[in-house]
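As structure tokens, one chain now follows by itself in the form predicted alone.
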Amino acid sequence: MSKVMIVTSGTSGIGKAIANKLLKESRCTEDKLIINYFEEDQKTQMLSELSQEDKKKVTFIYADMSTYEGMEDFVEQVIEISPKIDWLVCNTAIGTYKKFEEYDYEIWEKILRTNLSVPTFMIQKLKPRFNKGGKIILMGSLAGSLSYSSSLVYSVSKAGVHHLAKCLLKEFDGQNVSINAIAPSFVQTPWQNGRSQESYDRINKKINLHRFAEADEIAKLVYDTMTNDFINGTLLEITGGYDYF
């Protein structure tokens, strides 16, 4: 049976890995994968990497998911493509490494809006559109479970995402839609560009596997969670054994 799947910020890093995993596992020629993007060059690059068969399944939609208006426009375009959806991965997130003393209200509000408020209201708008057996994955972070000294606001926003996954279960009661949050620790993505070797070494000492995760490893957990109907209302951490040392 065909599925309509959505991945926000799906042309780079973890989002791209998730989108590619969904395409790899797709067995129905009628499957549709809607990928939100913001950077045109990332979309162009990803499109060039797709097979002709996968290109037929994919629709790219530009939207600035850091704004409520961008999210509204995205939802409207999704509904035009399909009035019903099956799987949704809320992957968009931003952060800052500014010190707490350097925060202003605009930074705080934008990060909370992007990471927590916008996905909340996107789910609200799409709620009536989910087919029975639908799945929602919220991308959290280990920073939402631990006190993340590098970014207070990012940590707070991801803690909200984790709790949102649990709270939404009551809102979806009776719809047979599973909702879970995935919380990675450090993942080797373009987000890490510019990190010094000293920083890598210091963090890897705290990870039992002594390395960052690959984006494909996160994508596999997302897919495995989506395809297990009894995983519901759960926060799944994928950390390589962080903070064991």
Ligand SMILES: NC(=O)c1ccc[n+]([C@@H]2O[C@H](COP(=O)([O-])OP(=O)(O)OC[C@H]3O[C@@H](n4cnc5c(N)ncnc54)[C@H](OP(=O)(O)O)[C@@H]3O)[C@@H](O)[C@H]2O)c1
Second form
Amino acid sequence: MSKVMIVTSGTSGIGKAIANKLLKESRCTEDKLIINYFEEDQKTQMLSELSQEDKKKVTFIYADMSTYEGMEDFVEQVIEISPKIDWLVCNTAIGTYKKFEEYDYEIWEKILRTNLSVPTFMIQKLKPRFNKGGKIILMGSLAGSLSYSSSLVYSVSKAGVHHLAKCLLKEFDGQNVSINAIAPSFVQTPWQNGRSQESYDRINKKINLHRFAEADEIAKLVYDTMTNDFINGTLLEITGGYDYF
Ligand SMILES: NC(=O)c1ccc[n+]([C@@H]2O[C@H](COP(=O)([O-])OP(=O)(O)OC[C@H]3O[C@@H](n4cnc5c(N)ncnc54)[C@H](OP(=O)(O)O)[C@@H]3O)[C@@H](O)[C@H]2O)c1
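We have the form predicted alone; now please give the form predicted in complex with the named molecule.
Zooming out: every chain and molecule, the one shown earlier first.
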């Protein structure tokens, strides 16, 4: 059976690794992968890396997922491509390294909107479109479970994402759609650009494996979760053993 799969922010870091994993595992020529992108350059780069076979399966859709209107427009385009969908990965997030004292209302509101509100309403709009056996993955973060010192608003948004996965179960009851959240600790992606060696060393001391995850390791967990029909309503942490010491 062919599948319609969607990944938001799928041209960089973890999202790109998930999109590539879905293509690698795709066995049906009729499969469709819809990849949301934000920066044109990232899309062009990813497109240039795809095989001819994969290009036939992929549709890139621009959307600013920090706005309700951007999400609405994206959903409309998805429905034009396919009125029914199977797998949805909500991967978009933004953060800030501002201190709490430096926050203004706008930055608080934008981060909660992008990380929590927009995905919530995207799922609301796509809810009637899921085929039986559908899967939703929400990209959380260990920061949503532990209180990292660095980013209060990001942590709060991810805690909301984790709880959203559990609360949505009730809303999807009877639809045979599984919903899970994945919570990585630290992953080597462009998100880490600018991190100092001192910061890497300090964090690596707290991780039992003494390194950041590769994006492919997160993508594998996402895929394994979506292909296991009995994982549902769960927060899956992938941390390398964080806070071991
Ligand atoms: N890296 C980590 O250590 C880590 C740990 C835990 C959780 N996570 C989560 O993993 C997810 C992906 O992060 P990443 O590490 O892969 O970071 P990344 O490589 O920086 O990717 C972030 C993605 O978000 C996209 N994006 C930013 N603003 C957007 C907007 N307004 N509309 C649509 N897309 C937008 C970016 O698009 P462009 O590149 O086109 O700008 C990029 O594709 C996030 O949910 C993050 O919270 C990451």
